Amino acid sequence: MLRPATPGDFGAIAALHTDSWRRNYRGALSDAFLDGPIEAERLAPWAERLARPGDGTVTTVAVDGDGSITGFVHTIFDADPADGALLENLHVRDSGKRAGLGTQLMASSAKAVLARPSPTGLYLTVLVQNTAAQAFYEARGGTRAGEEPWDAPDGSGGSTLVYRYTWPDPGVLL
């Protein structure tokens, strides 16, 4: 089931940002970061975000039988004067996986951004190193659009690279 992120999410989203990142960037991020402080850094501005829903952003979460939360999704609207709406972060619990619950979240971001009065494009961000993550945003019609830097927020000072991925049309997601 999805629904919207509430400020009591907080928590659960970050340990989940928290686990995606130490599966999913290993040698884009340093193992100091990922091993040690990498929870406290994701739970400051999961709780700023909730705390002021409706700010131009949406964050839904996917919740199993029990009410736990196996995955969310941040978008950002008119993040980009090219390509619109910014779907900031995607994940889902490891064990989730292959379940649908990337393409439902993806879906609720698309959705969330055509039923604004001026809908725009979605595009998104993904590691270079992330093959995995690309193939499912092909699969869903997703364009690789370039490369850019990313800096890597574990306080090392470096950067690596992401692609870019568009969908001028979200409505492709639905």
Ligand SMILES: CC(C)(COP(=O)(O)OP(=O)(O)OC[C@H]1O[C@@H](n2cnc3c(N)ncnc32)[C@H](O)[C@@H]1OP(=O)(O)O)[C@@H](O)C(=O)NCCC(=O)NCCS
Given for the second form:
Amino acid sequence: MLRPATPGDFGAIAALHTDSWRRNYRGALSDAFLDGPIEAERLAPWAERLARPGDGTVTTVAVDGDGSITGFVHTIFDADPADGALLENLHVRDSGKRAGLGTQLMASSAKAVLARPSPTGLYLTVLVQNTAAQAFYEARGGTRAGEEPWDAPDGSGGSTLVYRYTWPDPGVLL
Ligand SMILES: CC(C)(COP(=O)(O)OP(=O)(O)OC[C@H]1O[C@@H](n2cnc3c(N)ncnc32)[C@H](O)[C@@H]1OP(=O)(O)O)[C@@H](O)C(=O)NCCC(=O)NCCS
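Please give the corresponding structure for the form predicted in complex with the ligand, as opposed to the form predicted on its own shown earlier.
All chains and molecules follow, beginning with the one already shown.
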């Protein structure tokens, strides 16, 4: 089941985000960060985001039967004048992958964008080395639009490369 995130979800979302980065972003973020302060670093931005619902962003969570959060997506409307809304974070619990949750979460993001008074396209960036997520986005009809640097949020001051994927018509995600 999907539902809008509530302010009290920040700890569970930060924990899932941390686990996902540790499993999937090794090599792109420093080991010192991934093995160290990452969870504490994730808590504050999620607490802040969820405390301000309706400020041009939407966060949706997937929950299982006992209410545990099994995935989430965060979307920022009107983030780019050309490409539209930014799907900033999409993560599914490792044990729940390939069961359709990522597809449902992307559809919820598309639905929110299309419900805006002035609907836009949808875009995201994905690490060049994250070939599994790229395969998922291509299966979801995304177009690889280019390559750009991403400032690693690990305090290293370094940057890594990401691809931009775009959906000029988010309706294809429904
Ligand atoms: C990428 C991610 C969000 C996809 O969510 P998911 O719930 O696993 O994806 P779905 O079950 O909805 O996938 C549907 C289809 O996408 C494609 N797909 C998904 N994962 C894939 C993979 N690892 N390799 C190839 N194709 C894949 C397939 O076509 C799949 O259909 P199939 O299982 O019938 O073959 C999820 O795997 C995840 O959280 N990954 C780790 C974090 C991450 O990389 N997030 C993206 C950051 S930009």
